[in-house]
Structures are given as structure tokens and as C-alpha cells.
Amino acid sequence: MILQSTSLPLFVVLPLAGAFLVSIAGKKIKAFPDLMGSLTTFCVLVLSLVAVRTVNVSGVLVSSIGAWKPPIGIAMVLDGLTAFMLVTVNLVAFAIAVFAIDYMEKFTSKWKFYTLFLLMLAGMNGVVISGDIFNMFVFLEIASVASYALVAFGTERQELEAAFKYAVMSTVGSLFILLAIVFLYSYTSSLNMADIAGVLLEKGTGNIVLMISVLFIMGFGLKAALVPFHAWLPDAHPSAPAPISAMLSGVLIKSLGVYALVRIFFSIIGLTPEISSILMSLGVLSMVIGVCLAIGQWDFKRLLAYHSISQIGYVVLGIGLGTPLGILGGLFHLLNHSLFKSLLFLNSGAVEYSTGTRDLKKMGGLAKRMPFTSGTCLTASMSIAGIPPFNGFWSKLIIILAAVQAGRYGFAFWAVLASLLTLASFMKVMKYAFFGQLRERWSQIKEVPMLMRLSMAFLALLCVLGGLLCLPQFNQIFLEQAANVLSEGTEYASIILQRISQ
């Protein structure tokens, strides 16, 4: 089975058609927002396996939306990063939505939440498969603005305030962004990313294309929580419910920051020099700072908000190298972090759950009356550590291996430095959370429901056996798909051309 490039708009329509159901049908029947978010965010899962085979056997795909064709009507893209990023949006999404069944029975009007997140997860799949630089943004909103709203979502004083935050700091990345956007329409007369990148080929690059790089950097910068851009993130991500901090950490930072930074300085402008030299001093500084003030809390999902900003430092190193290999340990650690990052975010939401506290002083001894989330936590940490054989230590690996590779030392010792004191951190977790005696107060607490146990094992299980994708017949199929669309640069531009001639 293959996707045809009409069935490119389902990716938004089906999460979209899930909300308006959701927002209508919701208040009325109980059951049906669980029903409906799970069903909905499988069968896109299903569909993100499928546009990976589609791939490998038919090549790029392109779909144009209405009557008019690309570069002056709006296109949708299928590529193999494409593919790579919606499997991993959408297979955390699945994970959250069965999570949530259980967890989000504290909250009322889980309708809402459900609304919500399957607008959020609509915006998310469209800035991946978005072809036009404008629909990007509009989908970026989308997404941002639904999220804004889910930190919220529980309303207390904190949860508002961080929310408040949020918004005001995205917004200000979102302002970047359409700057950037409106100067790069100035220059090249278009909105399509094909045809803009074949118009900078023409052109050239003058100070306004650099200009341009520079508004990106800081609104992507903001959106992807990289250091000197990251205040926003330690409030936001604690603050928001459990399922929604798991997509928030582990694919949203991701898909409106990291790959649209990506996507765009690779495929539109091209990697220059300087660049890559700016987005590997922004991952350290960000891999190096955000694991040192993680060291430092006690409060669980404050630690692991700090962790993402350090993590996803790893993603920017490596494909700021702009090699091959440092393309390929970019991409593989992005979405181990997704697994991780969305697992431990889970587990600290099943420890508040059963315990209702996040301050790790306060706990001791859960493993005794909760083995599961402690089985399943401890998976996690040993996979954000870069402990062998987790998923973690794989794309650590190959990431420092690059830098070596590519003469970049003083990059390679921070990134085994960073993964030390990850490693410090989460022995932190596990002794004053999980290990230790028992105290009183804690004798009676029980495991968390079914369906959160279940989640949480999928995700552990894809931690445990993510590292076969380094083996050659998994990685020429996936990641190295991935890969290859940002080592090509600025061909893009002719492949999709090409396409969409056809």
C-alpha cells in the first residue's frame, strides 16, 4: 500500500475532522472524546508508517491544493524527512492519547483537552508537510496557539501565568518569523519553498538573504527553546498536564522549531559556513546550560524541562556539522528524545497521579508500591544518559563520532560532558524518587491504571529496541531517507520542481 499525493491533506484533515467531532459530540457522549482521540491520532499514525513506504518506492510526492498549481498555488510535500517527522509527531501523539484516557479523568471537560490536542497535532503535521513558506506559518500558529491554550488548561494561578509567558515569548518568535517571511517574499516574488530556493540560486545572496537567517535563527530559536531563547520553556512545560507536557517536550518544540529551521536553511537558503558554525554553538550552549540547571531542581518536571533544552542542543550539534553523519546522529537523536523525553514526562506525570507532588524530596521509596513506572523511569533515564544498548547512546554516539570526524573536538567533549552529568541527573531521579525506604505517607499509594501502564511500556519497549535502527536494513529505509533530503541541500528546489512539472 501507497499514499497517492491527493491523500497528502489527510494528515490535517483527519485531526482536524477528530476536533470538530470532539467539540461536538463530546459533551454528550463520555466516552467518546477517549474514543475519538485514540482512534483519530492511530489511524494518522498508521498513515505516517505508510508515507514512509511511499518513500521508498515512488520518490517525492507533491499535492496541489486547488485549482491553482505550485509555485503560485499551494503545495503539500512528501519527502523523506517529511516522513521521518510525521512518524515521529504522530507515533508520540498515539502514546499521549491512550495515556490521557486515564490521566485526564482528574480534569473536567476532557472534551476540551481532546479538542485541543487534535488541533495541535492538525498544526503540527501541517508545517511538516507544508510546501508553501506562508501555509507553514499559518499551520505553525495553529499549533502554537492550541498549546498555549493546553498549558493552561488546568487553571490554577501557575498554569495560567506560564501560560501567559508562553505566549507572549512565541509570539515574539512568531514576529520573527513573519519578518523574515515578508523580506524573503520582497526578494524572490514567491512563497513556494521550491521556488524560492531556485530563485536564491539565481539571485545570489546579499545582506538582506542574511538578514533574513538572522530573524529565522531567533523565531525558530524561540519555538525550539535554544539557548539564549529558552526562558519560556521551564515554566511552560511543568505547568501543563502531564499528556500535553510529553508533546510538548517531546515532538511540538521539534516540528515548529527544529525542523522548520532545518528544512529552511538547508533546502531554501543552503548551509553556509557561518551558519553551521551558529547552530553548533547554539546546540552546546544549549546541550551544556540546560543540563547544568537541570542538575539543580527538585521538582520532577521542571528537571526534565531542562533536559529537553539540553537534548535538543544534541539535535542542533549534529546537524549544524552539516555532514553526513552529523545529519544522520541529528536526526536519530531527535526522535529518541521524542520517545525518551515523552516517557519520562509520562512517568512523572503517573508519579504526581498516584502521589499528587513533583518535588523529589518529598518521595522515596515509589518502586516498592509502583514497579511499573519505576521500571518504565528508569528505561528512560538510562536512554536520555546514553547508556548502551538504549536508543540514547546510539545517536550520542554517532553525533560525537561526527564531530570527530569532522575535526570539531571541543564540540565532541562538550556533547560527552553533557551526557555525564545527564547521566548524574537521573541517578538523582531514581535514588530520591524511586529508591530509598519507603516513607509512611507513601504505604498505601497504588500503581497507575491499565491504559497509562500501557502507554508507558510502548514507549519504553521502542527505547529498548530503538538503537536496531542503526542497522543497515532499517536505516536505508528511514533515517537515511531523512538524511539524505537535508545532505542535498538546495536541490530540493529542482526535485520538487520536477514534480510538480509532471
Contents of the next structure:
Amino acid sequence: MILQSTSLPLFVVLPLAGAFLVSIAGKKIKAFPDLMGSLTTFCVLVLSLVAVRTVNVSGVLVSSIGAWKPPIGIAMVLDGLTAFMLVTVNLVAFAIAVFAIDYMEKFTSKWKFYTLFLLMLAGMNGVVISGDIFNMFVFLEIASVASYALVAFGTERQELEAAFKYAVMSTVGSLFILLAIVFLYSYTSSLNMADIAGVLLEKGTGNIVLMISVLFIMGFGLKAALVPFHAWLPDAHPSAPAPISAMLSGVLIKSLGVYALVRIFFSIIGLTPEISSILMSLGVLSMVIGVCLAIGQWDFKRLLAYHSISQIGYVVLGIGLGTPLGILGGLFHLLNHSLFKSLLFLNSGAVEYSTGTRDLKKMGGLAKRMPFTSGTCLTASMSIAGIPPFNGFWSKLIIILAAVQAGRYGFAFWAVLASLLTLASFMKVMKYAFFGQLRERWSQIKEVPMLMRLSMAFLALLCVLGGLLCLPQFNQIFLEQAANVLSEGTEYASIILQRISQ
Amino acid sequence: MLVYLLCLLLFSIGIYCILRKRNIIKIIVGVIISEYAVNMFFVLVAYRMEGRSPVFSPESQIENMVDALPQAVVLTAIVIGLATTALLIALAMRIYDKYGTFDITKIRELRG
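Having seen the form predicted alone, could you now give me the structure of the form predicted together with its partner chain?
So here's everything in the complex, that chain up top.
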């Protein structure tokens, strides 16, 4: 089974339709939101797995919306990188939708949660699949607006404060992105990404492209929470309900931030050595500062949020190296991070579900009462700390090897150091939360319900098996396809334009 | 040239408002102002000197029309801005309910 180019809009339409149906019928029929949430995410997950196969069988697909042929009309493009991101996003979204069935019981109006969740998913899929730069901006805003509302979902004091901070900073980021799009349009007179890339190749790059690059780095850097722009993340991610924290840290900052940044700098503007060094420096800065700030945290979710900044640094460093191996490592780490970080946030949600606290000092010995959560958390901690044979080890190894290969010994050193600090801070989590003496007040708590365990087990299994993607058979059809798109750079333009004219 | 500079001035005023003001409502106004500045800049980019509206009819000659695409695009951007602003104001109302103040220096429970 392979996809046709006409079925590309389904990635956006399905979650959007799910959100619509949940919002009209979810209030009356009790089980409907749960069912719809899991069903929709599952369908989209299957579709994205089919998309990987499609890319392998028939190459790049381009679909034009509304019968206007690109570059005039809006295009949706499915290539290796898009298929890779779609799988990442929808895999995590499916696990989270299953987890949320039980977890969200304690909140009122669950249907609103699912509406916003599916809306956010539609936005993220749209960003990834869009081949039109303004359309990408629109989807980016759909996902962002839904995420502001989801951060404030608990409507308590801290949640509102975090949501307001996040909303204002992220809106400013969006403004910079829009401004960059305006400049890009005024220079190239086109909004289609492939067409823009073609015009830029023809016209050459001047000062205006430099200005556009700076604006894009500011805008997408804010969305991806790279270090000088990270201030909103440690507030916003812990304040959301656990499934949403998992979604935000796991995939939102990647599809809105890293993917968009990489797509624009590699495929459209073209990677120059200067931009490459800027990306690498930002990556190393985020990596080191994020993990240093994380070690001192006592709030479980806040600690995890700081680690997101640090791990995003690895991804950006790997991709920023610009060598095929570096890109491969960066993308692999992107996938791995979305798996283990969402698992860790789900674990923190499970602990909060049972004990009602996020403070590591108050926990202790939970492994005796919650063996399952403790086991999956141990798996995820070892993955993020880079212990073999878990998936995090392989991707970090590839990134460090790529840095050494490119002659960037300093960056490789910082990557190793940050990895050690990550290990230290997760030893702290395991020690204070799960190991040691069981406290008296936690002697009556129960393990979390079945569906929550199922979803955590699913992600933990993927963390264990993730390393297998390094094997040539799997690598060839999945990771390498994505890495090739970035290695090709601005040839993107000719590939897409050729597909359109067929 | 002057209009572009005024546009930049408007954008700067908005950013200044967001960065320096302590009142939540004023921050939201800052967001709105800078949003309008960007939208206006987009329309200005599409303007041609002495241009006429881009409506096509068989009688008239196609010459000196303003660029129609940014106008359509800006409409979308305005709608997005509306959604963001509505959400920000809703958040501001809920914050006022909980904290009893709009002053962001007093709304600081998250730190570290």
C-alpha cells in the first residue's frame, strides 16, 4: 500500500476532523473523546508509516491544493525528512492519547482537552508537510495557539502565569518569523519553498538574505527554545498536564522549531559555514547551560524541562555540523529524544497521579509501590543519559563521532561533558524518587491504571529497540532517507519543481 | 521611504511595550501594535507607485496593479492575530481573577 499525492492533505484533515467532531459531540457522549483521540492518532500513525514506504517506493510526492499548480497554489510535499518527522510526531501523539484516557479523568471537560490536543497535532503535521512557507506559518500558529491554551489547561495560578509568559514570547517569535517571510517574499516574489530556493540560487544571496537568516534564527530559536531564547520553556512545559508536557517537550519544539529551522536553512537558503557555526554554537550553549540548570532542580517536571533544552542542543549541534554523519546523528537523536523525553514526562505524570506531588524531596522508595513506573523511568533515564544499549547512546555516539570527524574537538568534548552531567542528574532522580526507603505516607499508594502502563510500556519498548535503527536495513529506509534530504541542500528546489512539472 | 521608517518605528514601539511595560494589558497592546506593524509592512511591500486595485476586467488594461497576494495573506495573518489576542486577553482575565493584579512584578511564582 502506498500513498497517492492526493492523500497528503489527510495528515492535516484527519486530526482537524477529529477535533471538530470531539468539540461538537464530546460533551454529550462520555466515551467519545477518548475513542476519537486514540482512533485519530492511530490512523495518522498508520498513514505516516505508509508514508515512509511511499517515499522509499516512489520518491518525493507533491500535492497541490485547490487545483492551482504550484508555485502559484499551495503545495504539500512528502519527502524523506517529512516522512521521518511525521512518524516521530504521530508515534508520540498516539502513545500520549492512550495515556491521557485515564490521566485526564481528574480534570473536568476532557473533551476540550482532546479538541485542543488534536488541533495541535493538526498544526504540527501541517508544519511538517507544508511546502509553502506562509502555509507553514499558519500551521505553526495553529499549533502554538492550541499549545498556549493547553499550558493553561489547569487554570491555576502558576499555570496561567506560565501560559501568559509562553504566549507572549512565542507570539514575538512568530512575529519575527512573519517578518522574515515578508522580506523573503519581497526579495523572491514567491511563497512556495521550492520556488524561493530556486530564485535564491539564481539571484544570489546578499545582505537581505543575511537579515532574513537572523530573523529566522530568532523566530525559530524561540520556538525551539535554544539557549538565549529558552526562558519560557522551564515554566511552560512543567505547568501543562503531563500528557501535554510530553507532547510539548517531545515533539512540539522539534516540529515547530528544529524542523522548520533546518528545512529553511538547509533546503531553502542553503547552509553557509557561518550559519553552520551559529547553529553549532547555539547547540553547544543550549546543551551545556540546559544541563547545568537542570542539576539543581527539585521539581521533577522542571528538571525534565531543562533537560529538553539540553537535548535539543545535541540535535542542533548534530544537524549544524552539516556533514552526512552529523545530520544522521542529529535526526536520530531527535527521534530518540522525542521517545524518551515523552516517556519521562509520562512517568512524572504517573507519579503525580498516584502521589499528587512533583517535588523530588518528598518522594522516595516509590519503586516498591510503583514497580512499573519505576522500571520504565529507569529505561528512559538510561536512554537519555546515553548508556548502551539504549537508543540515546547510539545517537549521542554518532553525534560525537561526527564532531570529531569534522575536526570540532571542542564541541565533542562539551557533548561528552553534558552527557555525563545528564547521567548525574538522572541518578539523582532515580535515587530520590524511586529508590531508597519508602516513606510512611506513600505506603498506601497504588500503581497507575492499565492504559497508562500500556502507553509507558510501548514507549519504553521503543527506547530499548531504538538502537536497531542503526542497522543498515532499517537505516536505509528510514533515517538515511531523511538525512539525504538535508545533505542534498538546495537541490530541493530542482527536485520539487521537477515533480510539479510532471 | 518615510512610510517604511514609520512602520519600523511602530514595530519598535510595540517591542518596547512588550519588553518594558509591567502591566499585562499594556503588554498585550504591545503585541497588537507590533503585529499591526508587520502586517502593514507586508501590504506596503506589495504596493506599487500609483497602482490600482488588482481587479481584473476585460475592458481594462493590466498595468500597474498592486500585488494581490500579500493582501490575501495579510488577511490570514490578521485572523491569526485575532485568535492570539483573544487568548491573551482571556488569560489576562483569569490571571486577574487569581492574583487580583495586572502587575507582572507581583505575578512571579515561577522562578529558578
